[in-house]
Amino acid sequence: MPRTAFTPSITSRPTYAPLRPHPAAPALMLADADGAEALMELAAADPALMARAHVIYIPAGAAHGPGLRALGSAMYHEAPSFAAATERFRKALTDARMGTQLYLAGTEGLIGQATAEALAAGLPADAIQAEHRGTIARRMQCVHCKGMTEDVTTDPFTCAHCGLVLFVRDHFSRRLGAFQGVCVDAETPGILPETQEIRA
């Protein structure tokens, strides 16, 4: 799975470089589905990298999981989501030596709720590096309900909490980790804008 290319037009969207490795420094890496490709190549530009990483993937329905265990990282754990690696993530974070770099790799709903834990964590936000890959699908917080649904790809879409049908905001939340959505028929209940792809 290649990067992916974002379009400049939303400036509040943080930048997915492609992962460099830091050497000596000591490495946490989180990925999911297609980021474990990240991590591969990230791997193969410093071997030594490996000695020194505590790896967490969420294979999220890729076969990816033998490939990347078999890198020979200090530590390797799958979850099957964010949610259930969540403790494990915090608890890494909590231990992570002074120059710690943090990877991240895959959707960008995994980037932002990890970098939001690594910040309130106390990470530098300079020790964090990120590159996209997969699905454009957005991670979505209704503005009126609060609620999170994740994999959102069409605009407009219906909130999976309040039900309310939602429009997309381009306006990325670095403390939520999310886009927001807003009711696109409240001035005029019931007519709705027809329903596209959304755009990376």
Given for the second form:
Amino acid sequence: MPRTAFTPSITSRPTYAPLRPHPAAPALMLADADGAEALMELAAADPALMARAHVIYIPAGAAHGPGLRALGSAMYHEAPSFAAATERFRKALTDARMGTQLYLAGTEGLIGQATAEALAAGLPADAIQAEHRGTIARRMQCVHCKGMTEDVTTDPFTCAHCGLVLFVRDHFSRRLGAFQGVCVDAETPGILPETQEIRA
Amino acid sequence: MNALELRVAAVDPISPLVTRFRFEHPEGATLPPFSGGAHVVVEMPDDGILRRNAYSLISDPLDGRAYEIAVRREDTGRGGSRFMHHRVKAGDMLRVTRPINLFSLDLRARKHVLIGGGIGITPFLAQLAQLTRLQAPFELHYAARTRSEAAGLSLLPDMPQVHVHISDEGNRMDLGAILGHQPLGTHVYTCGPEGLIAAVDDTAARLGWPRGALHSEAFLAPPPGTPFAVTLASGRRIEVGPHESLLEALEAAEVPVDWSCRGGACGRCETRVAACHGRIEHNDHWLTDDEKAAQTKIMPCVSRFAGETLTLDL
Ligand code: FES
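Mind giving me the form predicted in complex with its partner chain, seeing as the form predicted alone was just shown?
To see the whole picture, the full complex is given below, headed by that same chain.
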């Protein structure tokens, strides 16, 4: 799956540059599904990088595991979901030293949640690189009930927690690693705009 | 500049080269609090020249009873530190600006690593008080070649977080070891000679530290030099003496120029150059290399000129 190109948007909307190898620094890498391909390209750009890398992969149905493992990283782990990988990821962050680079590749949900964890652990924002691959589904927070709805692909969508119909805003919270959804029919209850596919 | 009229309450020699000055409000009023790393500019009426030198505050930032500075005597400088050492006595009144901080701690940091050399230890002394009060994790490293060059040594409190490295005694500071093992969220602050700041930057870059976690301050004393003249937009000509800075010469001529650090670091005194036939001796840390090469801007607090004519947009 190729890199996702985003249309211009408001400034809080994150965009994700291609991953670039940072020489000589220890590396922590986290990818889901098609994000694995971005890590493979990164490894091809600087083969020496993998000897210092700790890779955590969430295959989510993709078949890149063996290829990723074959890159020969210092440590390699797979987990079925971000939640399942969180413990290991947190431990890796706790043990990390200043200078460590974090490489994230995959969906915005993964990038957002992992960035939020890393910042909370004290990793400086400028030590984090991310590349978007795969689905453009968004992780949305309902600003009313604060519930998170994963894999949102339409606008508006229905909050999985409180049932309000929410407008998908481009407003992204780095702290939460999620976009913000606001009630779309607050002033005109029941009058809803036509549902559209979210575009990147 | 918004200055306070303060009384010199104490003058304490603390090493052959370094003297501590304590300033209090003449009526005992509380002085404005500051944050660690802040400096004040002291006005020195020195035989017709009004010198103004910036000094980091070394006292506890929340102790409003007094401001303290430490001045190292520079025998080859322009005379500001000699004035402080030889002419200032307890009981004197001096004008001192309100504190300004160009080198504050980033309080979002998880840990603070302070690296100082020579008299570059001064901004850290107030930061130590601040960090201790905040109970924030920190370590301080003070480096010097010999114990006798370690002018700041006697100012340092005896704390387990304070590490002194004297290379002559075989415990040279190992920046790789210091920066190689810091937890995530650590910020590094460096103050001292250029070489020390460059060494910290290089080591940090080699270890993959992001720029945003690195802070440094190098106040430059305005260097003396050969006399020169500048022309103002009005056609007026102003002579700058060998032991005077361009900024001081402009002030003596009552040409208003804004300033804050007087050490080439803050950018406040940036002045446009209308014409330049000759070479501007850029001594500042503010202008980029391209700006310096273009010779269309000058920082009058530290920079000088050699050549035919320099016309300033003033
Ligand atoms: S006064 Fe700060 S750079 Fe000149």
